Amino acid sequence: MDKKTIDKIKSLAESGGCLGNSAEEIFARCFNAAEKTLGITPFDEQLAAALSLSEGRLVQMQTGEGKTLCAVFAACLEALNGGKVHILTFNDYLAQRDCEWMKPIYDEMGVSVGYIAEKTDRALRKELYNKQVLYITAKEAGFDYLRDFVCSDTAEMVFPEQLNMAIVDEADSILIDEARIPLVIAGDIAVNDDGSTAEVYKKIGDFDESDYDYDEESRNVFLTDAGADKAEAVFGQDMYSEEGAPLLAKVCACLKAKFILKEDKDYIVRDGRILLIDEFTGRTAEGRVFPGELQTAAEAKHGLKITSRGRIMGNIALQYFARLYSKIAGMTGTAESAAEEFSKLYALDIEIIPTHMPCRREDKPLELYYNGEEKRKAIVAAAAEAAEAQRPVLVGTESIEESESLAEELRGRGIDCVVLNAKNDTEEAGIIARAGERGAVTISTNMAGRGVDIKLGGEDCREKEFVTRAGGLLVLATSMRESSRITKQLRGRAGRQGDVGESRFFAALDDEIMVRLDLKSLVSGRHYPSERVSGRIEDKVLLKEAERVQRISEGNTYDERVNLMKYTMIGEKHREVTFRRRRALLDGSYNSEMWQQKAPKEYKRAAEKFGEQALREMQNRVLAALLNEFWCDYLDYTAYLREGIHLTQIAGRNPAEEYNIACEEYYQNAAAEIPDRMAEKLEEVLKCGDLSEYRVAAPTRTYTYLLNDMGEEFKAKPILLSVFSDEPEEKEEQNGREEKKGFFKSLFGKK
């Protein structure tokens, strides 16, 4: 902490001489701000966070410290020097709660500030994407980036050209565990459900477990030999056919959705609609959708309306919509367990800011039950006795059906309790507000009211001097979680600002992250228990080996986003010289000569009749709306050839690298046929009598979702690999082709 540029600020605040637009003086400017609209002194600690912030980094601050305050600073200091700021927040309500609240302070320095949620009317964003500061999701503002790209206008544009700096909040959230989510948006054009999905699905309800193999790993469903045959019997067609590609995709999709994705787990139905349930928040995850036929095949399911959601014209992830902005800074909670891939993805290095007052949090080690009967009971004994101290209670849970049955459970007891959960998540800010109250028990679906503080004894700390008596608010985590950043947010929950607290960690032998990475496989015989144990484990060997399997798991599941980049880094180079290239021809900096290039006889026909300028900006346009044509047919390659890349690693080949060739060689492909493509306009143009008469291809609706895409078929591996064993590897240093050159070596190194 920077102690003496710290003393610095405070110095000028006191003294009120600071008018230039260095970072102490702006500072000192704010901090008098927020003392005079707001009756909030900042502190040292706060001061240090809105510095590393300024410069670019990323801070972790625990909860309660104030990173809403920090960030107001830092966007202060880049606004007065001429930049613009979007600070992502990690749902609309922040976004409008964090603008509203801090206003005071950007109206007192004479800085423009706004919001935008998802309902804000299109036709304001573009007076709001103006404002020196802007509060908005990143997935929002992810979705008007990809709107510009299907404009025929630039009157319609709203999303910024030119991006200068994003706070990210919460951004171990939004910048890791959401990373790799797409944005997506699709029109209308030659679309048709045949409704076949629905059909599909009622002609496997004889099929059972034996006709179909589930790969854990991939998380794929695959038929069996004997599902094969029921299938081709069913259906009277090849399976494995070119032409029966489209139905087999079909039959393991309604499979999946029916034998493995679990309601109340994985997707709640409201109001006629299926709703996904995000693996780290446990929240509904408004907008998005099941890859493929997933979606249609869990609506068949359930009997509801097959939905149509358009051709896919533009898609980006949110990693790389982040790296758009010139300069960017994170806030949260839990970052230093994931320093190393913020560095190596975001070039962010970590800054850790010490909590204002010493944190008198007791956080307690592991606790290891057999099973999760065991766990139960211990888990409803804490809260039962925390309950009958009238000490507040935090139960997070891993899933809708945990929480409801828990609740069930202890009002069994006679205890009251409040769930929070995806069935009602818009009441999420009051509930956990209240969560410090005196008696209070919530049980909630994982990290559920981030940016949201939990204050001892309610919210207006009425009764806090009782509750802190009492011990302060008890956190009971119920079970281990694929990373350990979800836990220690979850313990974060307590000890705010110097309060009291304490956090519990259950787990079981049998929990679903012990079984899939085999937690018996790592420890020897004598120490893993052959027969049903009461009560807590304290096998000290035992319990090291299950807090290794956390860490197991957040090494896989980092692997997996650094490989799931090596198949989307093409594609992103792709999308930024398409997009660029096509605001371009709508905002006059470039003029296509296709036409004269090409057709130079038909070009001054058309020139003759429609006259040079009215045809020149027809081009453009008509240019414009062959590339959005030429992206949505490189995204339906792309996605065709994600299916069965993998089995490249058969002839031993590196499936990425291949998958990249494939999509370098596409793209420039289809761009050589483009000139062909824009004659043939031309001559579609010539044979209308006014210029006006000719209709440029254009979606008369557009919807936008985001896609729940973990890269399954980048995972997948063919059946055969386990016959060959260790071949591939052994071919692949056998392959003996060249070093790639300039993208392909920087992507993949030397084979």
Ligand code: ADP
The other form holds:
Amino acid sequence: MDKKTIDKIKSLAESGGCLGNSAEEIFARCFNAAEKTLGITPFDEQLAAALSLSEGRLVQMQTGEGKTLCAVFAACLEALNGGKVHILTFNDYLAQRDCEWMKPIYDEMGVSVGYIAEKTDRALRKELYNKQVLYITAKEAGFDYLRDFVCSDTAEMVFPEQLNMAIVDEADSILIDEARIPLVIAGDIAVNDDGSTAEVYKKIGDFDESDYDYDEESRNVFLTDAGADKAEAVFGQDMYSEEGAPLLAKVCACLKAKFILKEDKDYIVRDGRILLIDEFTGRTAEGRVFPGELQTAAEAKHGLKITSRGRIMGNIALQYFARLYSKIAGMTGTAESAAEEFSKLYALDIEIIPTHMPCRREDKPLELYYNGEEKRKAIVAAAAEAAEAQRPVLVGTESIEESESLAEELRGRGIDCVVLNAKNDTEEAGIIARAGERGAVTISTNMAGRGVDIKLGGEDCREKEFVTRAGGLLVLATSMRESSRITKQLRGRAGRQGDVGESRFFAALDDEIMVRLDLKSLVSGRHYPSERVSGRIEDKVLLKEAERVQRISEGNTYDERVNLMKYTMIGEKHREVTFRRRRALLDGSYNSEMWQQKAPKEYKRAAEKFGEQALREMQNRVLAALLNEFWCDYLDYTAYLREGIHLTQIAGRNPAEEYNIACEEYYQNAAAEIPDRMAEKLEEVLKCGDLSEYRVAAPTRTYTYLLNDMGEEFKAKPILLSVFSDEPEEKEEQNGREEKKGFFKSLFGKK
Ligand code: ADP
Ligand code: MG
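Can I have the other form now, the form predicted together with the ligand, not the form predicted alone?
Expanding to the full complex; the earlier chain stays at the top.
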């Protein structure tokens, strides 16, 4: 902690001589504003945390230490120096609560502030994004970013073009735990099918296995010599001439649809549509189609006439969304154990702020049991004992099912309890806030009610004395978590601001994580019980190894995340360029000249017919719409590619490298086709009597969703996540985050 600066802030605050915009002066004004408006005198620790935030660091500060206020200092400093700040909250409830709670300070400071939640009207959003400080979840902000990508008019766009600073609350949640979850926007897009693929499909009716080869690795179908001869006879055209190329692509797609794609394995037919089945999850993937001609060929196979297709139009993983901000700061109760990840993936250094009062919570060592049944007995006994003494107890479970079954068991014993299931943030906040009441028994999943303070003796602290004498809040964690951070989060629920409290932490030899990471193999036989043990296991070696399982799990998930990035960075780069170009076309900062160059004669005619200026504007809009199509195709192709890319490993090659090369090639080739497609559009435009008759392609309906219910998929394979850069070098240097660049370079080795 920088004691000198903190003292200076406080003396400036006292003297009132603080009108400038330096950190010390603004902090001094905030200090006074907090006292005046909320009656809170900020602690030195909070000032230290605020200084770290404004320097773009990740602050580790225990639960209940007042992080909400720290963010206000840093946000005001940035705002009063001309920047805009998004405070990314854990959920909608906290966005509203923190904004309304802190608003008096912002008002006093002359800084405009607002919040956006899921229910916030789109019409209001533009104005809210203009506020100097905005409270919003990363999810809502990310969805707005994606929605802008499918808008056909800048007037409908709400999201700011430049993102300044993000202060991420509960940072480990967004930047690590949920980092890989993609936000997705999908839309129903009209399909203009001229029926030619269906025609081709009919004509290949008597082709057979001898007519094609299938390459498992590239997933391409090729004609054999016999097949090529047959095709030439059937279609009366040389398949390998330049004019034959589009036909050849159709023929190969039809052969593939006919012989390789299997109904109910690769796809299902539902409601007259082909829905893809995800290879790993076995579920149908909403808004995904086969790439290129293959989808139309599959439709032809089933005689389907399609007028529109649901397609994924854009996606972005939370971690890449966070990286869009030129400056990131964060705060959380638990950062330390993920220090390497924060530093490597986000160039965030951690600052550990001591608690204002010494922590009086007792963290009991791991309690290990032979199996789930023994463990459950111990947990129920611990909860019952606390309930008996009217000591508040909070049980942290791993899943909603576990919560429900535990509650049932407790109720069976006559113990009243409340179950939290992470469905309604607001209701949940209310329940968590009361979890410290005398006699309260609360059962919740890991994350439920995160960010809400548990006050001893109830929200008004009426029975604080009783509860304190009973030992304060007791936290029971029912299993070993994937990472020690999650365990610490749970423990941190008790013992806030110097309260007494206790945390106990249970595991069983047959817990999923113990089995998966094979605890048994980590110890020599004599330490591992060969038959059922009742009650706690006391073997020190086994206990130590059981704790190590968590660290192994952390290491694995970290490696997975790094590995995943090798696949996702390329899509980020491509998306950034595509999004930026599209936006520039619509706001007029960039003008397309494709029509002039590709079809000068038609352009001249059209310009005479419709007027040059109107035609130029139309050209930009048409190209913007085409970029949407282009991007849909890209997403389909890369998703498809990822499913097959592991096959390259068989051939002894590096799948990540192969994947990147294939994506780049696809992107370049598809981009090269755009001028031709634009020329086709100009012909359509020319057929119109008036420009206003021409309908620029747009989705009839769009919908956004999170892919988080597909968690397993991300473990099984890399999924395309979606951010920015034509000039990556330059941008990153501007941000002063060079390490980042170095890291991504090293990911791809020499390339
Ligand atoms: P965190 O986000 O760190 O868990 P909160 O910002 O939710 O903590 O604050 C926890 C509680 O501490 C709130 O009730 C808040 O009013 C109180 N608080 C914050 N700062 C101070 C302070 N300087 N003095 C007294 N109470 C404070
Ligand atoms: Mg908080």
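For the two forms, the rigid core is made up of the largest set of C-alpha atoms that agree within 1.5 Å on superposition. This is a predicted model, so every value here is computed, not measured. Residue numbers count along the first chain shown, from 1.
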| property | result |
| --- | --- |
| Exceeds or equals 2 Å, Cα of Y267 between the two forms, core fit | yes |
| Core-aligned CA displacement of G588 at least 2 Å between the two forms | no |
